[in-house]
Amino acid sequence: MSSGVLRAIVLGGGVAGIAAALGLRDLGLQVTLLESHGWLGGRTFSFVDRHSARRLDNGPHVMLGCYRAMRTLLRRLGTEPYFAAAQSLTVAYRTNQGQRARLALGRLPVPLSMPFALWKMPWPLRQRLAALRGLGALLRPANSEWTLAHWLQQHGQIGAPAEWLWQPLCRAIMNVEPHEASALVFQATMREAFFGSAATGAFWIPQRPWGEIVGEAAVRVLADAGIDVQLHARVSGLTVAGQRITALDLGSGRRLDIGADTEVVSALPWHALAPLLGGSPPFAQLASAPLVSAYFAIDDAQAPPDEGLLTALVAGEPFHFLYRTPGARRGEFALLAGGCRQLDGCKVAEIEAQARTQMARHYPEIELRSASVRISKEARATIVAAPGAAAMRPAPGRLAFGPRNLRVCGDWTAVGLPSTLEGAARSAEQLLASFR
């Protein structure tokens, strides 16, 4: 434990501070968590949709079997029962020709099953083998200036690889364009994942709203643990006296004193943080990347087939998957667009027709006229990962710079991985770790 250090306040309650809060608990800490809105869960949340009053998630995040930090949280939370977990990795493709495949590990781990799933992909025999070079140069670390673009270039990775296996990965887990990101992060999170038993790079998929998993879950468990959580908290300015935060100014125009046996951690999002701390702390250059839903409700009769909980598009713009969630009936499905600009300002009108219209692409066999589409935006869902991000996100606790009480996690910050859920559990993991 830091020395002197009695109580911490937290701000923000996503999944980093969620954790964060409940570990300096742990530790015997006093602890308060301050959250802007009148929820937890940060966003990983949902809402009710007016028009059908169905519960509907800012955007379906899926977990790998891998996200053990996530998991951990979970556990905790009492919700980790609340998923569909396979045992090996499952993917379905529809090309927008209407062309089906499905890629299907077994059991075996996945560096034996995979080769054996890429085999069988419709996949002319030259690309084939690509593939599998492809999956052993993942265990050489790319040049760190390197995109996934230029990787995939590089290791002849062109064509059907691409598009049907490294593309729709990149969007899933990075949730940007293999362009933009960083083929050693991208890396990274791929040995995680497929370089263990075939539960590691298998999906997990909710059964229920995040805001039930994460965020009502959280109020409970804070309560018992006796953490004192204030909604509607949003912090609008620091004091700093003596390279320390001595007050904390709050939008209700509330004033919190911070002694000198106190910690603030921010599990703020970076561009929340970021003009609290004044200047241009590096991290305010990080760039942001979307998530966009399509959210479609029709008769069953009506509904595309049920070919699995998660499928690709392949060549799919500016939608990249059809998701299900698991028990859900077979008219009420998703189209999510991840890190896709082509529909930055756009209306949701405009969003609609686009996403009707690649659904007659990719499904050309299915009638949508009678079907209600509601769209949910989250403009800045992640960061980019991108080669240069490295420099800009700091490592989980003390920045170098700012005052001394201030600690930092979330999942901008340097764990080693894209901006993930997993990303952000790990990150209160580290800023634990320095106070003991």
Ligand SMILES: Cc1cc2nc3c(=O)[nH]c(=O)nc-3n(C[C@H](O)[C@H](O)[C@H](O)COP(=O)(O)OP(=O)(O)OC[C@H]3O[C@@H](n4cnc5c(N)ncnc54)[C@H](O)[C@@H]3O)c2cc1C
Second form
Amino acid sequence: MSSGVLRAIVLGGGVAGIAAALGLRDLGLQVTLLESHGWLGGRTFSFVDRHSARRLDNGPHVMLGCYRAMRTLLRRLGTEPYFAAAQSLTVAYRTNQGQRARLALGRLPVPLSMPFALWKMPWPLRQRLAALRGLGALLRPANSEWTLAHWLQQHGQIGAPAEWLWQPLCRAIMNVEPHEASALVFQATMREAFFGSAATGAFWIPQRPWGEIVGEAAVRVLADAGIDVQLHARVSGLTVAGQRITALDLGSGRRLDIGADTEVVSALPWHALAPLLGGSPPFAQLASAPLVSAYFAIDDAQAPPDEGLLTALVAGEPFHFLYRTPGARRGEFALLAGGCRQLDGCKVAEIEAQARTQMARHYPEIELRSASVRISKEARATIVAAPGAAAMRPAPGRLAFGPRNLRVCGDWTAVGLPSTLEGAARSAEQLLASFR
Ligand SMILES: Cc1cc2nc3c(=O)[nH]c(=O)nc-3n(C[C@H](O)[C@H](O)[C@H](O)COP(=O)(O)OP(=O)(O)OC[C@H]3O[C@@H](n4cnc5c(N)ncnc54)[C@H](O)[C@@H]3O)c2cc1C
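Having seen the form predicted alone, could you now give me the structure of the form predicted together with the named molecule?
Full complex below, order starting with the chain above.
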């Protein structure tokens, strides 16, 4: 434990802030958590749609079996059982001509079962062989300056392997298109997911709203741990004197003095911390990627067939996935567009029209005129983990240039992963290591 530190003020109550607050309390510190919203959970939250009265998430969030740190947090929150954890990876496919296929891995470790699963894909022989070579190429670290699109080209991953395998994986993991994604960061997640047991590569799909899984559970668990959680507490300014933060301004006009025994831990997103520090820190240049969800509700009799929890929409523009919540009725499903710039600036009605048009292309047999659609837009869902972003992401812990009693964590810090739930949870683990 860093000497003389008795208290910590954690800024931000998303996954990273919750995990950091609990860990710091475990280290014996007195902890206060300041969160600008009236709830905890950050970018994972739920709301009630006033038209349908359904409780929806701000966008479907999916985990992988290899999300080790996030699962540790969920166990602490008591919500790990709220997931349908598959035994192995299964993805359904739909092309825009209505063609169907399925990639289904068996119970063997992924490196053994993936080749068999790929071999069964409805692609020409040459492209199946190319995909197998592509899997092997994941083992050799890519050039750190390459985008995934460049890597795909270098390894002959064009046609079906690119459209059916790599593009959907890139959108699901990186929330951007291959021409924006760092090949190295993509490979890091793929190696964790696909080079272990069958379960590490399998999807973990929530059976309850994310608000229940993270935010509401955290309010209880943090209170039980004796952590002072202050909601509606937006940090609007820092006072720095002698290279230390000496006070925090809270939006309400309140001021919080920071004593010499207190460490400030920022678990704020990149775009919220940069203006507080001023002076254009490198991470102020990190680009953001959006995520748009279109939640459909229709009579079960008119709904698309149940193809499983996740269907990749091959050559789907702008929506790439059809997602179902386990246990939800068949007529309730969502379309997802991750990292797609085509919807930037579009009005909700335009996005709804595009979602309906796309359903008509991929599911021409389905009549959706009577469906209701609720659009959820998150403009800054994740950072763009582009090749150049590595130099802008500080390691969790102290900043090289910041006040001496400030440490940072969050999904945008350098944990070797894209900005994900697991990246956020791991950043908190690494931050805690800096206190020991
Ligand atoms: C729609 C959507 C879908 C996603 N899907 C997936 C997925 O399928 N799988 C996956 O792994 N990841 C997914 N992600 C990414 C994942 O949600 C994030 O990586 C993760 O939640 C980030 O957690 P965090 O704690 O680092 O940051 P945040 O969740 O952003 O937490 C930061 C907190 O700081 C608070 N805050 C901001 N400014 C201030 C201030 N001035 N004062 C006080 N508090 C402040 C915010 O309100 C927030 O609560 C998705 C994200 C979105 C938006």
